[in-house]
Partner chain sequence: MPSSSLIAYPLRPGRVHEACGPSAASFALWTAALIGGDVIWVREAWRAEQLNPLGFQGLDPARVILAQTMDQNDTLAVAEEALRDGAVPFVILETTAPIGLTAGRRLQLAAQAGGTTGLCLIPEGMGSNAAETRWHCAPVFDAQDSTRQRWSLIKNKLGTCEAWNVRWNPEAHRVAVVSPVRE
Amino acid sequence: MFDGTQRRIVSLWFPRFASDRALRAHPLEGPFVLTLKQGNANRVHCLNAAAEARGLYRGMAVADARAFCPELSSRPAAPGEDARFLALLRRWATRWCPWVGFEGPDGLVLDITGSAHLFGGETAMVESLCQRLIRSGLTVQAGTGATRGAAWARAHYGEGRPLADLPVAALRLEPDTVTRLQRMGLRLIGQLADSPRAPLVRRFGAGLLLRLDQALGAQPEQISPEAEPPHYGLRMTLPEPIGLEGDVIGITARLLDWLCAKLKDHQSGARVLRLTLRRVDASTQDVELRLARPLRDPARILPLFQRGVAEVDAGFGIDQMRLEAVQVETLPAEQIAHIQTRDRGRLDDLITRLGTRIGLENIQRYLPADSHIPERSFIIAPAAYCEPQGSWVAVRPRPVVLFPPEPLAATGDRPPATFRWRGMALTAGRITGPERIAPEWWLDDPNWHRGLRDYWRVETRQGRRLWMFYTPQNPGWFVQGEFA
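Structure of the chain above on its own, please, the form predicted alone.
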């Protein structure tokens, strides 16, 4: 009634996937949970068996969980790492069959039709698959069936049971729909299948019967395997060893042409490139190139390899070269204008050349920030990982040099006529101001605990042009900057 005889599907469910992955990397004994902030509270995202045994559950507030279990260990959840690990498991599972897809964030689905006999039959295949996962530290439940829905139902609610005897929640329904069905007395899939369909459609919509028909095989449900990501790597084995720098650069140019063509086909650009040179003695040397911007132009990339290739020790010769784009970013096609400029490309190439010597993170630029506080009106960021943005707009002139406030010995609410600063005796000449700046009350900045500041531009007769401020609440004078 419920199962066919042709197609065979395996559903794998990892009920503690996130916590199992975290404990594989850093094992712990005792109750353990992963926490995730939801709204204004930290809640339990996933937990191990020991924590479940203490009465903890998913969605529970972490504060309540610690009250129930004082010895509880916790770490922040990392959904991105979980997704990457599940992608690795999906790729690993293709050793059993070519059709493997994702089943939500904590499961896999395999179409083993025609491949089970290669592993001793369906039962032996599923048992071997689960044993390997368990030895890897993962909790897994498997279900089999003629349809994807039937396999999912058995993985979550019991393998080996007839589909008709499973609860209606096994049809992958929303919790609200399950509750309403149970109130009507429809608790099992068999009861639901024997009920009149028209009243169910009027009351619950067509989605309920679609899930039922998918589980029973009346409606098809495809398994779409994930496409393998493109691999940006090429290798060339040489008939004769080479050792001259020009020969290495020449072959690198050929590899770059092929690699950049593939990057262009996928509208991508390389951010990090690695050239691996294998010598005849089987040792290897790597030349890594980190670019300031994603590129796929071989004419611009090749000269940037010159310095790294020049430092390579070829030994008795190089017999194999491999070029790989280690880090790739999206780089869509750009509109070609009638006016071309190469200034931006030259700056990026300069940053790349300097970055190979001192590190890209050490080449920085100033970016404007939305704040009227002088020391908060800018941020410093690596030039290779940010774009020039915003505009520098100041209603009043700002000093070229800004430094932490330096106190002066002076009284009164106007700049002193004579004062000493950094060991120099200065006399005020032209004075402009004041400009009152209030602190940002929503930020707890200890540098502004004195409150308001009245800023003055003071041009001294000795040629120094200072930016000074006075604090009315707690009287005092300070110098914070110097104009050019």
Second form
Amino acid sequence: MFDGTQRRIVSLWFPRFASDRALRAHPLEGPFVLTLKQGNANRVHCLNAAAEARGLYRGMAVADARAFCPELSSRPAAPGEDARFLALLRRWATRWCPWVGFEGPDGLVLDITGSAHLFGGETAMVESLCQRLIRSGLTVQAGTGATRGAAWARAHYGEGRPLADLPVAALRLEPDTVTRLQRMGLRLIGQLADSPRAPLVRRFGAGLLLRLDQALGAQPEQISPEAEPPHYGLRMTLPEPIGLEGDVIGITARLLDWLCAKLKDHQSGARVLRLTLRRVDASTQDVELRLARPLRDPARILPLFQRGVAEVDAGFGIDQMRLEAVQVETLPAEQIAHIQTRDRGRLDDLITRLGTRIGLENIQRYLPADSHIPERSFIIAPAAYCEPQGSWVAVRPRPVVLFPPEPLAATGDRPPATFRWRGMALTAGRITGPERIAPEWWLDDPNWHRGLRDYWRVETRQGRRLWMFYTPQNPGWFVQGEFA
Amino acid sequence: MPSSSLIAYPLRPGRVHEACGPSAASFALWTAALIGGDVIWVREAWRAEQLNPLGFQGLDPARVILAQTMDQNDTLAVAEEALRDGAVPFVILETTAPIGLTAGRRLQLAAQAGGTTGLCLIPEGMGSNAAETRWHCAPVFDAQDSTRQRWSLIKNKLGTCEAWNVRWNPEAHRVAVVSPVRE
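Could you switch over to the form predicted together with its partner chain, since the one displayed so far is the form predicted alone?
Expanding to the full complex; the earlier chain stays at the top.
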């Protein structure tokens, strides 16, 4: 071809990929379909051979399918799961050759140039490949060829036949183009290749001939292998089981050194770490560490493991340890400032340690919010996932403690001179107000169903300084907070 | 005749103190503002009353880290860990039930080890014997001033007990003692 060597491509097609995957997980006998809601109807997404034998086909309404075949069993399709499974298969297929790419949602393409001899030749390799896939419950059709197009055509339309004898649909064309070609009497690839090119281009555009040339090898077509995401997991198997806390920490330290070196290479930091300890009786115990900020400094992470490791029951001993960074975030190199960098790190470590006891999301911080509603004028957010923000502006004095509004027995639109609150008889001494706050009409807040509020600050002669409000639209008095 | 300056205040570092009464929260906030640095405030998550950061006097809400716990056991454990660590100079914990002698002593030892100050906001009458000082704080009515409070030192391990009327001085950023008004 272009570089003088003969390329060999294998194309794998899984005709019943989705239903095979579903049946692999939970096997069933008899006709089976996966349903997917398309438009407003549930339609058949994928079906097994038994269902096809009953005359069902893809895209038919599930109600029709049930009418044809009353004993039909069905499950909803999960395209996301299918894609994940195909990615796993792609990763598995790299055992045959390093260049493996996706071919649509239900196929793989392997560039086996130069690797077939490792498995006893091309035929033996493809056979073994298919055998393994069939044994794992997948229906597979394989095709080999000198180009990606030829391999695809053989996988879908029959292995072993010359390309010229295959129908034009084997060229990966739009169904519409195929119909139009057939109407012109061009049924086979050979006929298409022999026809004059210029009229074809004028009638069908350049796409048709591009596909033809790609299949015949006159135009190049590359296979893009997917990049492997970096894997942040390490394990160490020990010759003798260990049980002392110090030993476990020591091995964790060694694993952590390697892991952190890898994190540093990828400019990232671990957010969640999991240490899996396998005991000699084959049971495992997990120690999970959720960090208050992404870290890749072994000296700081190691002490944080102390508490989790101390709680582990070693039984008859631990003979394998595995450390994995479950959640990783980017952590670019940072300029170290001369102010307060050390303290910040100490505080984050403390938050992490407290988080292992009460949950990292329960360590919180106040953030300002843009609202006049008192209870929504600030947000409480997990401290590990946000930075402190400035700009706390209270235009008017606000109480230091807020509580759910407590009703007060009073009438009129001015605060009562004497009233009872929480069992105390109080006399108003100084009254400031009113400050009218309107509900946010764009939010439907049940606490504000009484409408407008007129807030008053009432300083009582007994000392307590209360923040109370009157609701003019639906008269009533409530106490909502207390000043310092 | 009360003296013109507070005794046992600012709170002695390396110890755990107690405050009760209606103004205990603002006592804690003013103290935090005086001590400086970050503050960890440990409280139980189920409580309906919540602090309003817009009402903090003198203290920047960005310096407050809130730890919401399930129950008092967690509160004490979190407070002990934070006191012992020493990463923050001031730890505030709110309790809802009396704490035992052991728990009180453990908090004192943790504060000593970390060199931090602890303040335990207690329901009235539920103090622990281990506390270094105990303050009762209540607001006082004053025709001009609406930050005036009466702080009574009701327990002091190293001295006498007294009471003062105080106010927050926002310009000087400190607590000022005022003489009581004669009616």
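Quantities reported herein were computed from a predicted structural model and do not represent experimental measurements. Numbering follows the first chain given and starts at 1. Between two forms, the rigid core is defined as the largest C-alpha subset superposing within 1.5 Å.
- Relative to the superposed rigid core, residue 202 undergoes a CA displacement smaller than 2 Å between these two forms.
- Remark: with the core as the superposition reference, the CA shift of residue 170 between these two forms stays below 2 Å.
- When the rigid core is held fixed, the Cα atom of residue 451 travels 2 angstroms or more between these two forms.
- On a core-based overlay, residue 261 has a Cα shift of 9.0 Å between these two forms.
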